[in-house]
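Starting off, we have a lone chain in the form predicted alone, written out as structure tokens.
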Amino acid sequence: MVKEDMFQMERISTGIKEFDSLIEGGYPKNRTILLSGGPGVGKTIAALQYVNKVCESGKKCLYLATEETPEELRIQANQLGIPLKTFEDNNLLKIEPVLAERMEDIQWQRGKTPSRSILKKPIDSISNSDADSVVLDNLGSYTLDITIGTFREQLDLIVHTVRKKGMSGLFVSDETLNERYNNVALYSVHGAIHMFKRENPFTGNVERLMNVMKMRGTKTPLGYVKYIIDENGINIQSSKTSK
């Protein structure tokens, strides 16, 4: 009989079957993953596919929406065949419309020095939740006009809060976040994936690619992972391409 490795890391599905197989079964459980990229690469779609898998397994998920209303998310998910409303009705999913609160903060803080506790609201939401997973979409919305030191402190705190609660976290962000703070976020999170578009030099076609920048305790692809977005969401086209 094979003895089970007591130190083997548990996994939670990304919601993208082919991608799971490339990272040893999925995201490390009870850790935080940063998913970054420019517009149109499918970051929110990837987040919704993750939510779908979490809720399908009977686990609870908290979705902190800073850029879209709950109704907009439901419409987008419905187009992918993901029944967010059903999950909500069954108390498996809670979507917090942080967008409206963020707009109030912007109005109140206009002309003032940004607060050092800029991530207080999402941290409070996570602290008061009984969810198994949390999605924060978009982390970059909270980080405008704060210093790199404050950003690192706040990100460390929210990552610590997720870990302390025994939750799994998926933080979505625009790619300018890493540019603005010199990739400091990569040191706070357990894993980081960058999604981007580029023109294929041989075909002239624009293609979408993922780069698993880090994933502690996980064997990851050394090259870029090509994918497409269709009516079913994100689908992996090949295991890797050369850099």
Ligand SMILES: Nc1ncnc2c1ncn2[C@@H]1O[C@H](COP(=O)(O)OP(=O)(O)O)[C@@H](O)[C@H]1O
Given for the second form:
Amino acid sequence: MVKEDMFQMERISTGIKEFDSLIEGGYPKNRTILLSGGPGVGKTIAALQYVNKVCESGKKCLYLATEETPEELRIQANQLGIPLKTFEDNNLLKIEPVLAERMEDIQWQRGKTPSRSILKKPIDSISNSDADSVVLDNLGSYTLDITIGTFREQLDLIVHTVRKKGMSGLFVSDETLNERYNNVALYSVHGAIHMFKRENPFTGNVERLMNVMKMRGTKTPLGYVKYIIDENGINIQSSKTSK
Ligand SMILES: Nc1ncnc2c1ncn2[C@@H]1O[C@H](COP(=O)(O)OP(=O)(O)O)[C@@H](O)[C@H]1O
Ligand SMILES: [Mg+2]
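How about the form predicted together with the named molecule, since we already have the form predicted alone?
Complete assembly follows, chain above in first position.
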């Protein structure tokens, strides 16, 4: 069958070399991808590698950081050879710490009913941004005390905002986004990747694995994708693909 170009999804490099080729060239452009996993699996590193690719290609990126300060991120990136400061100086990257605001929200919530507009700040930041890509690291920070229904509504709104603005989104979620929220989140986003560690029952070694849970309009590896983290960041080791 002849594929018509106008119906093909444009791709953005993930910044993880061998991973791009496993998902037809990269994350689908102008969509939102959810990257989930427990602490220390490499979510922020994956996000930084993405930022690196976006900014290297001369595109603008907005980084909404809920857990780390911009300074901490610059240090972490520098260890991987990713020049965040240079990108910032060249007006390609804006790191917005949404940490302080989050604490205010939590304090406010303690005494009052939970805020219905808990994701208002990242939504406002995205609405006011002229960036091509947005990283939200991480989403779990916003789910404290809100109902599943409200979360779904807010997440749909933020995903919709990203798409309407012609941006591409990479949203990180950690274990604070519990199973129930995570399942809900899976429906709202275009693609979802889960990162985890597992002890290999045969070797006894702990392995790092990625599971491409969904990626609409994309041929994805069915098996887990093995990776390591070193001074270059995330490196794909193998893909046990069964098509
Ligand atoms: N140079 C390195 N060599 C090996 N592992 C590293 C290196 N740098 C970072 N890591 C690993 O990456 C983890 C941090 O990754 P990070 O992306 O911050 O995790 P998270 O998923 O919590 O965002 C560390 O806990 C460490 O295990
Ligand atoms: Mg992190």
